[in-house]
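In C-alpha cells, the next block holds one chain alone, the form predicted alone.
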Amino acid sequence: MDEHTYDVVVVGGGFAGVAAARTAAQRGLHVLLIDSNPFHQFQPLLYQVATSQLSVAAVARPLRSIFRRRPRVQLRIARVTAIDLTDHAVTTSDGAMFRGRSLVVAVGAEPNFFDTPGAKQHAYPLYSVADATALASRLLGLIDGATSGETAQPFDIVVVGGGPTGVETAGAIAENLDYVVSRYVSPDFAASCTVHLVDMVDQVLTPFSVPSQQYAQRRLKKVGVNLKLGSGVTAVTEHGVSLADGTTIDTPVVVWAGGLKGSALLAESGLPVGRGGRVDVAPDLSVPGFQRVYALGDAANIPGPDGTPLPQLGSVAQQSGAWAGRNVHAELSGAQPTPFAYRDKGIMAMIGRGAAVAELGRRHRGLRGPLAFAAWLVVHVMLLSGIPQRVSAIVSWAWDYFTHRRPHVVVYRPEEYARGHLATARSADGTG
C-alpha cells in the first residue's frame, strides 16, 4: 500500500473543499485534494442542465484548471473508501493511503429518499452532473417517444419537493412545455402534459417569507404547474407515485428534490453524525473529540449565531471552506482556531422566465419578479467558477430568453433516452 503525507488532506472537491484547499495553499501549506470526479460541479444550476438550458461545460469546471497556478495543491481523482480520523489518513479504492497533519472532510451529501418504497430505484435525484444528464436524456426520450406516432400521447411529470430545487425544476420543465415543445413539436400535446409539484408541507419554499411563498405559488400555477401540497409521497413505482391521501399520479418520470442527507462515508468513518446524517461540528468547524479534523459544507451541521445549524447553501460551504483553511493553518502554526462567522448573503430561487424570489442580505430584504430575476442572474454568474463557465451561461441564457429555444438539447445518456422513448412510444403508436 502506497502512503503519502501532506500538511492537510481535503476530501471532496465541492464548494467547501475547493475553498479550503485554495485558502490553505495560499498560506503556504501543502495540500492534497481528493475527489472521485475530475471536475468541480456547480450544483445550484444542475436543474438547468436537466432541462437543456445549460451545457455540462457551464456547470462543471476541471479541478486542474482551478488549481493550475497553485502548485502547493495536488489532486488525486479517486473514490475514498475509508477515513482514519486519529491518524488523519485516507484510503482510496485503488489501495493508496494518504496522510495529513490535518484532515478536512467535505464529502458533500447524497439524496435522502426517507426510506420511501421505490424512490431510490425509480426516481431521478438532482445532486450531481450524472443525475442531471440522466434526467435530461430521459425527458428528451419521453417527448420524442410520445410524439413519434400518428397521435401524440401526453404524459405527466412529477417533481417531489417544494424547496428551491423542486420549485426551479418544476418551473423549468413546465416552461419547456409551454415555450419550446408547444412551438416546435405540438401545442396540443404540450397543453395536455402536466407537471405536478408534490410536497408533504402545505407551502413551497419554506425558508422564504410568506409573500415570497405566495408569489412562487402564483407563478408556478401560471406556467401550468399543478401544486399537490400537504400530502407526502408514500411510494414510487416505474409508472407513478402514491400519496399519503390515497391518490396516485401516473407518470413515466419522477424527479426527486425531496432533500439531502450526509454521505454514508461520514458515519462509516466514526464521525459523530446528527441531524440529516451530517457531522455536528464545533463553532470553529472542528470535529469534537478529534484533533485537527474539520467537517464542512453539506457534510456538516454548522452552528449559526443562535446555535441552530446554518442552511445547506453554496455560500455557507464556500465561506466555511475558506475559514477552515485559515483555521488549519493557524492550528499547525501553534495558534488557536477561531469560531466561524457566517456572512449571510440571503437566499433566492428562480420561478421561471422573468420571475424569481430573492431575499437578500442579513435581513433578507425581499425582491420578487423581474428585479429578483435580474439579481438571480447576476449572483449566479458571479458564483460560477471560471470565465468560460460564465460566458457559456450568459450566452445560453440570452439565446433561450430571446429565441424561446433550448440551446443544449443533447442525449448525454443514450440508455436513459431509450428508456424514455420506449415508455411513451408504444402509447403514441397505440400499441401500449
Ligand SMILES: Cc1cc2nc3c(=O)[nH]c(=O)nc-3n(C[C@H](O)[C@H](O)[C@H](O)COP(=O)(O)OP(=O)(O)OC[C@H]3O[C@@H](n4cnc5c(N)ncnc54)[C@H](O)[C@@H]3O)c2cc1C
Given for the second form:
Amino acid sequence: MDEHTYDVVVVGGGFAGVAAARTAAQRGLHVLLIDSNPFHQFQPLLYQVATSQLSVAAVARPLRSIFRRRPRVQLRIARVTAIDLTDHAVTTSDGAMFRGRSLVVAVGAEPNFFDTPGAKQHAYPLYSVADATALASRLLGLIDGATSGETAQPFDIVVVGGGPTGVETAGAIAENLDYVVSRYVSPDFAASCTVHLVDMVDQVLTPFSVPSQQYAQRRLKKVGVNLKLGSGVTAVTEHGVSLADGTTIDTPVVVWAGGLKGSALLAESGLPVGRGGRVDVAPDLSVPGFQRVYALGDAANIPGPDGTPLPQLGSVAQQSGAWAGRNVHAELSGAQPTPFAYRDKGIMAMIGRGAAVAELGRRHRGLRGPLAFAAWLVVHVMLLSGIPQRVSAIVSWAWDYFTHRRPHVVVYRPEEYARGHLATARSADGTG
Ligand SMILES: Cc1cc2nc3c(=O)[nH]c(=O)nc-3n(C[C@H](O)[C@H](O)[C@H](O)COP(=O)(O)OP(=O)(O)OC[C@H]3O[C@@H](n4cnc5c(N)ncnc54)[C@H](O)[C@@H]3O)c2cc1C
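So that was the form predicted alone. Now I'd like the form predicted together with this ligand, please.
Below is the entire complex, every chain and molecule, led by the chain shown above.
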C-alpha cells in the first residue's frame, strides 16, 4: 500500500476544497487535494448544461489548470473510501493511503430522495456534470422521439422541488419548449407539452422574500410552467409521479431538485453528523472531538451569527474554504484558529430570459426583472473559474439571447438519448 504524508490533506475539489487548498498553499503548506473527478464542477450552472445553454467545458474546469501555478498543491484523482480522523489519514478506492498533519473534509453533498419510492431509480438529480449530461441527452432524445413520427406525441415533464435549482430548471425547460421547440419543431407540439413544478410547500423559492416568490411564480406561469404546490411527491415510477393529494402526472422524465444531504462517507467515518447528515462543526470550522480536522461547505452545518446553520451556498463554501486554509496554517504554526465570519453577499435565482430575482448584500435588497437578470449574469461570470470558461459562457448566453437558439444541442450520453427517443417513439406509434 502506498503511503505519503502532507501538511494538509483536503478531500473534495469543489468551491470549499479548492479555496482551502489554495489558501493553505499560499501560506507555504504542502497540500494534497483528492477528488474523484479531475475537474472542479460549477454546480450553479449545471441546469444550463442540462438544457443545452452551456457546454460542459464552461462548468467543468480541470483541477490541474486551477493549480498549475501552485506546485505546493498536489492532486490525486481517486475516490476516498475511508477517513481516519485520529490519524488524519484517508484511503482511496485504488488502495492508497495518504496522511496529513491536518485534514480538511469538503466532500459536498448528495441528492436527498427522502426515501420516496422509485425516486432514486427513476428521477434525474442535478448535482454533477454526469447528472447534467444525462438529463440533457434524455431531454433531446425525448423531443426527437416525440417529433419523429407522422404525428408528434406531446409529453409532460415534472420537476420536483421549488427551490432555486427547481425554479431555474423548470423555467429553462419551459423556455426550451416555448422559444426553441415551438420555433424550430412545431408551435402546436410545443404548446401541448407541459412542464410541472411540484413542491410540498405552497410557494417557490422559500429562502427569498414574498415579493420575489410572487414574481417568480408569475414568471414561471408566463412561460407555461404548471405550478403544483402544496402537495409532495409520494412515488416515482418509469411513467410518472404520484402526489400526496392522490393525483398522478404521467411523465417520461422526472427531474429531482428536492434537496440534498451529507455524503454517506461522513457518518461512516465517525464524523459527528447532525441535521441533513452534515457534520456539526465548531465556529472555527473544526470538528469537535478531533484535533486538526475541519469540515466545510455543503458537508458541514456551519453555525451562523445566531447559531443556526448557514445555507448550502457557493459563497458559504468558498469563504469557509479560505477560512479553513488560514486556520489550518494557524494551528500548524502554533497559533489559535479563529471563528468563521461569513460575509453574506445575498442570494439570486434566474427564472428565464430577462427574468431573475436577486436579494443583494447582508440586508438582502430585492431586485426583480431585467436588472436582476443582468446582476445574475455578471455575478455568475465573475464566479466561474477560468478565463476560457467565462468566455465560453458569455458567448453562449449572447448566442442564445439574440438567436433564440440553444447553442449546445449535444448528445453527451447516447444511451440516455436512446432511452428518451425510444420511449416517446413507442408511445407515438402505440407500441409502448
Ligand atoms: C444544481 C445546483 C445549483 C446551485 N445553485 C447555486 C447558486 O445559484 N448560488 C449558490 O451560491 N449556490 C448554489 N448551489 C450550491 C453550491 O453549488 C454549493 O453550495 C457548493 O458547490 C458547495 O461546495 P462544496 O465545495 O462544499 O461541495 P461541492 O461543490 O459539491 O464539491 C465537493 C467535491 O467533493 C468531491 N467528492 C465527493 N465525495 C468524494 C469522495 N468520496 N472522494 C473524493 N472526492 C469526493 C466531489 O467530486 C466534488 O468535486 C447550487 C447547487 C446545486 C447542486
